[in-house]
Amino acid sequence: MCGIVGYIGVKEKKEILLDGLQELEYRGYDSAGIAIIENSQLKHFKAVGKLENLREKTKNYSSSGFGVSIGHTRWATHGKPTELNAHPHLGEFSFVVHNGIIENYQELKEELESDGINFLSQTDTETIVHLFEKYYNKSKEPFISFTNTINRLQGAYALLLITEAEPDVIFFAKNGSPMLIGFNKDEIYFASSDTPIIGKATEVYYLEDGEYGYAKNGEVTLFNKNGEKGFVKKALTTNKAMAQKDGFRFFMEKEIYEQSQVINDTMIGRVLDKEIDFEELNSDFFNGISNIKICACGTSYHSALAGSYLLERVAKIPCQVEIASEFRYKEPLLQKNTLFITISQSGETADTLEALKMAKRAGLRSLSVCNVDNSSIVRESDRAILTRAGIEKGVASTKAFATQTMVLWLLTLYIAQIKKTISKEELDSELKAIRKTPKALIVTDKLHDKIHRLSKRYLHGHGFFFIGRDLFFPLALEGALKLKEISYLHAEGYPAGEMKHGPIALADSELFTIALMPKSLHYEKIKSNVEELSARDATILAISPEPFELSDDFIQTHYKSHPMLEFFEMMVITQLLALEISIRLGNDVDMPRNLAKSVTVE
């Protein structure tokens, strides 16, 4: 998601800083800001938009001589993507840049204006800031009062402070989101990933969890919980290549691994102790509104499929699913009462932002759930709901299904609390499952070594079919849709029990079934239909907590006490089997033929 630079240094700050962020912006972002400390003055430039516009502010700036300089792209999280929202924030005399969610935001931000503090932006970031200067100004001691900020702070974070208090010091705090430490003689380097210092540092040092500390005079002072501790450094990798895609074979392989961070980044903030909670909605939003109606386009329209069977089980409110291309030509009946919810990873899907301003011609009430802050559907929408995910590089999306998805069960439980289909208890264990599925998104060598051992015995054949049943229908789809996307190889998705009413007339040693077997859900239902297509000589590949006799392969899932754990875990496991099977087939993974990343055409 966001991207981070920092820099203390004789060397043209401006320059490292632009160049720095610039290598950043395969992450994604909406704006971008420096700021720099030389001869004890601080001096900052942000911008909306893309670097150049950055750069154009900055053009008749250069800065030389000793100082310190930070810098930050921002994909928006808190607040529009305005130059009032875009980082680095400013106090009355610090700037701090920040990655990451702080989830107690709301709470630091009361109780600092009840000091009398007046806060500029929309951000949790600029609670930071204040939090610091709060203390600053109570101890005169900017090491203690950074130490003292830091534990306040609940959430992922990265930042980089500096101070006219200290100015030639950078202070800094890792927790949840990357950051490392580059050095080159008595240079030091700071980044959000290796890219933006390969060619100026020579070796690095990778933060972890819960280190903090401060770089002067050449020199890098690291502490944790523990106190001060001593750190190795390690040579810095020459490949920038290589560097964005953190040692993967394909951005889309990176992404896979990512869910299990950033379905944290979609959760924090809205998944409370013992609520639900959207700053983006309220609950007079939904007064009047007795249907859903939900459209959306390719692997959007499964999540959507799958946010049915919750709306409709838990939060016990109709809930239809559209596909957007379709809707439009169909000349729908549009009711007043309905809530029209559209999905998209890039929020400039054509057929569906259409859908969406037919459904906002017809007077209905709208929600968008998108990845991308100040897009077309986003604009066009009433409310809003990000789902954090960060730029996605692959054109097969895999981590905006798994944060629309988990957007989606959010959104259930936060219909459910207000319409009170819910008692305290089924939702106590909702919350508990819900803080699981990060875990349940996790890729184990041990899993990844399975499956591509599995993935040659699956290159020929007459087939896929991906069958389940209920909320493993949609997974179903989505899991077809992956593999045909990337290996050019025929997969359908299916309903369990649909496949003796036609399809298994197919069946036979060359048609390959992917039978998703939640132990949670349906499982003699879903095990009687994979009995069926075994009876006719089938190959299956069974993914299932439960070890299933009939199977050719099987791969065994841990999870079994909720559908949704079981549903993000088998989720995993077949886009890394159409991951590995594409890769054996020599195909370019991320870049797929015949395909786009947005579809910004009917």
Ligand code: F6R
Second form
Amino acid sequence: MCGIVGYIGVKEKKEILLDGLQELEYRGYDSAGIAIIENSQLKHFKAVGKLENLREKTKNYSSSGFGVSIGHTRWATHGKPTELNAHPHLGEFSFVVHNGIIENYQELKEELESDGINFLSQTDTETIVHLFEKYYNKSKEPFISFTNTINRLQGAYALLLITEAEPDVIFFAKNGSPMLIGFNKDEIYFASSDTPIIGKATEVYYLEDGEYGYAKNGEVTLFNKNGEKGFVKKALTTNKAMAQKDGFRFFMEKEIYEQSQVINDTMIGRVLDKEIDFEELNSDFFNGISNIKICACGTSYHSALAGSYLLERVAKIPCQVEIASEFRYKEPLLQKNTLFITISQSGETADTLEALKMAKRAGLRSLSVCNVDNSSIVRESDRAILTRAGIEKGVASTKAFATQTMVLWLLTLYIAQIKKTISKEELDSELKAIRKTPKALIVTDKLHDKIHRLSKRYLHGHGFFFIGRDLFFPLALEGALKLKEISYLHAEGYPAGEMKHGPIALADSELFTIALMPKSLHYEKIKSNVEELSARDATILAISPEPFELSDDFIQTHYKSHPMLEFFEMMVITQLLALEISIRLGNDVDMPRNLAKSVTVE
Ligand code: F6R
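Can you return the structure of this protein in the form predicted together with this ligand rather than the form predicted alone?
The next block holds the full complex; its first chain is the one shown before.
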């Protein structure tokens, strides 16, 4: 989730880069940097933290005349958010910015180090610039060197490279990460999405995977694996608001679709071949810990609940979950053998922050799972694991929930490895399931269309019950919360086995039951709970890989080998259902009434 901007032309380059990066800051904001070549002179600036720090650092610099320039805003994946790890990465005479992940960077780095090259950063990106210079030093041919470089890269990338060896050119390549080229007369722009170049470029070309080339003298020369190729430019939209949503109707919709991609970022560097690793943790951190308490609010609380099932079942560690606003005033008894985990998208939720402070005062070790680096909760915690969801703009949380839950799944396995509560075979099968998660999160047109059509039948009634068992109970709570937040319809999440202890009294045809019926976890049990509701004429929407003849509506899922894959697939369905119902009701999906994105008051 990084952002890239590039520009060739005669205009003031610093402002073009900084303004462009500002538009992309939602993709990452732990550090930023720019590099400019003008009159054959290389200049570069980097700053940690928000873009305003880079603005401050460059305030006395301005560029004039023809030149080439690249900029980057970073969301740390490999290596901490430091100035050395910020892009552009520097060789002897070249700079590179990169979005994505070079999977074989270790191997390339070892090769380059054995050639005597010193690496300054902990990033995968730095290998690119050294590799380019290595080839250039042999051939003295910049474009051949660039081609040789990208031929060695495995993984996902969108990258720009500038070099004093050919100071009027930007080299570019795209594979798996977004990048486009903007045109305006003799000027050429590059960016990770439309927004930085709207109002500046008039035409655009969206690069496809495997394309690379160079921009020079107002022209772009494009190649793919078959050699040089032509391309057709399109007119560029002038509607910035639409472009920020990448063509989606709402940020929430965009964020639901993004989940498959951002979950990869959550996993990068943590899901290794044979184990889970967190650079933020080590086994000593868990010394003397025999209990976990998790505190959070709202959606983050639901993720915590799901995590508690995993932690107890797989890592065999007792785990209690508390709503932060309750925890604060219950005069809890806290023991030093307890690890206190807080979960928060924003890192600023007042109740969660106060709960954390209480735990710290009681001498507990603390860990936060958070989406915003340097937020109050991150700063206050002994250790923090970032969820790397990127900025979440929709008030109703979606990708934050997905990434929090993934972190808790990984954390469970990490602790299980330390405590040796998991066999090698079990760990292998968990890792296999984890790697399938991005696929389980993909929204297909068929699925979205089905939910869109179904949603018209769920706009009234006297209430919704989302029901599930085990891990799917927290998901039922979350499904109900999503729906009520943006549709303003009454919805409750309930453990399916609890319905007969009271709520079933509400059952009639106007009670809508959304039944989460995974195949891999207590299928027969939940089936009989849903049958009880069906016998009372409740209207049932069943979500399951197994066809269920008593349901009024049915959405068939695909995964049934692992509960977490079923969990993530069903999560997307409940999110889309809430979205489509809300849209049909004419509500403002992204800014539902009475709610705020960050709840910094008690
Ligand atoms: C629901 C939602 C809220 C937040 C809650 C905690 O969609 O977004 O329930 O989950 O306010 O916020 P964070 O996670 O920022 O602590």
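Quick caveat, the model's predicted, so the values are computed rather than measured. We call the rigid core whatever largest set of C-alpha positions still superposes within 1.5 Å between the two forms. Residue numbers count along the first chain shown, from 1.
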For H87, is the C-alpha shift between these two forms 2 Å or more after core superposition? yes
